[in-house]
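We begin with a single chain expressed as structure tokens, specifically the form predicted alone.
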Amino acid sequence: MGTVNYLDALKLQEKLVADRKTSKIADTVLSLQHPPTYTLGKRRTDHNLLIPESELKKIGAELCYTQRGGDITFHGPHQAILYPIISLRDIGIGARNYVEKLELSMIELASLYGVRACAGQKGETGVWVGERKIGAIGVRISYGITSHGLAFNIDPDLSYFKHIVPCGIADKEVTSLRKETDSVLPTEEVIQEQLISCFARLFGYSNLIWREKGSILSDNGENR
């Protein structure tokens, strides 16, 4: 979908969630990027924004409030973002297993470029390379239907993370695939497609229908 304003993407997610609840659509994944945006989860941990909100325009960013889980995070250009709109009941997994598979999707993507990433320790969400965070997760689940999702750092401007306590975890660095690998990276579109492929394999989707606008309808072979 290219670069999409955060609130526009949020509205699209809400529509897709409503359609998925009534089985108007199959499981769907949005693959996109955002302009510089800080987002807060439903816990409203504003204290982890380290810059006055009035200063955000000066650095070219905005702040959005959401109903997802997790703490404050940053979304911006050169991140691979996936927003799965899927029925956990239909694929037979619970919330914890869902988050673990999102983590594994990013771990497998990193491994394609020789980067050894892993899930965080207790209380540390997302995916890490040593003590450096490379991927964030924040999800919402309503009546078994997921929204929001993951953000994997390909090569974002990491200076934006200096203005927050990323995901509420202090004294930890944020990193990117560009910083961690010696490999020559392909285009970001290729990397985003690789992330979708990792996601699809881990969740057992055998068929992908690619839409022109970048949303992907995924079918794991069951009739819905």
The other form holds:
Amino acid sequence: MGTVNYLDALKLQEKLVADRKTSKIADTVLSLQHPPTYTLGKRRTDHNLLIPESELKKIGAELCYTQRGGDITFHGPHQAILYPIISLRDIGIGARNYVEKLELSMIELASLYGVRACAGQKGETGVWVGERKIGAIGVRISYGITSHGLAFNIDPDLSYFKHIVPCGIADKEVTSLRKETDSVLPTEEVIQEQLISCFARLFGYSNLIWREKGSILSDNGENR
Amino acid sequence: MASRLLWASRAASYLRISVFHRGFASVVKDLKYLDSHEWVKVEGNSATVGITDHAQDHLGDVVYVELPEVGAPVSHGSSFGAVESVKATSDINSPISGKVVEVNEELNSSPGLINSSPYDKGWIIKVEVSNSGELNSLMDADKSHLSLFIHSNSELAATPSSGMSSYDIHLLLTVAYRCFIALMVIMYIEVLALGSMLVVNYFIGLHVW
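Just the form predicted alone so far, so send over the form predicted together with the partner chain.
What follows is the entire complex, opening with the chain shown before.
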């Protein structure tokens, strides 16, 4: 979908969740990037933003409050964002299992480039390469329908992360695919498509309908 | 699968066995359930609401609970708050309509109570019921247990496992064990009776020997 303003993406997600709830649409995934934006979760952990809001404009970033889980994080260009709008009840998994699968999608993508990533230890959701975080997750589940999702660092400007305590975990660095691998990276579209393929494979979707505004998954071929 | 469960649990209830489902979601009787895994316990006009053991297991460790204001209205099937775990916030829906009269403030400091004690200390809100007819549309323990079993069984099936689920095996083993014990007791009594009969015979029929 290219670069989408965070608030616009939020509104789109809300509409899609409502449509998915009434089964007007099948499981959908939004694949996009954001302009520099800091976002806070439901817990409103403002204290993890280390600069005052007035400074944000100077560095060209926005701040948004959301209803997703998780702490504060940064989204920006060159970061692959995936917002799956799927019905967990239809596939019969719970929140924990869903988050684990999101982590696995990112771990698989990283391994395509020879980066050995793993899920966090207890309480530290996300995807890590050693002590450095390469992927973040923040999800909202309403009536069994998911919104928000994951953010994978391909090559974002990591200096933005210095202004926050990312995900509320102090003294852990943030890294990106570019930093972790020496191999030549293809264009970001290719990487985002690969991420979607990993995601689709892990969740058992066999039929992917790609649309210019994102991709729609139809959920047959479940391997239950 | 379902028919096997029914047979086993009917046998269990006939023999008055209570089975402890270790490592399996427990369902408490006297509660009513919403299909999104919230329970409600009604006492007179007041109802207590929480989420089931099954739900808390699927969520993972709860780190935050968003509670409604006291006095706020709730309606059947609509969300009144949320729980957060593993970076996912999940809505909690109310099984009944009414007005919130009390919220569990403990959950602000100890959200983990939902995981450790989902039916007792992990209660979420207390509601003054406005429409008691709604309770009839909720599931009770047996139905919800069955749907939970089928639901969780589909997950068990996703991981490589033997034909029967561990719940089935556990239940059948318990039934078999109890039958065996009963048989042993009967045989013991028989032997005792026979023995004492012989002794009595010996004494009264002393002249026979």
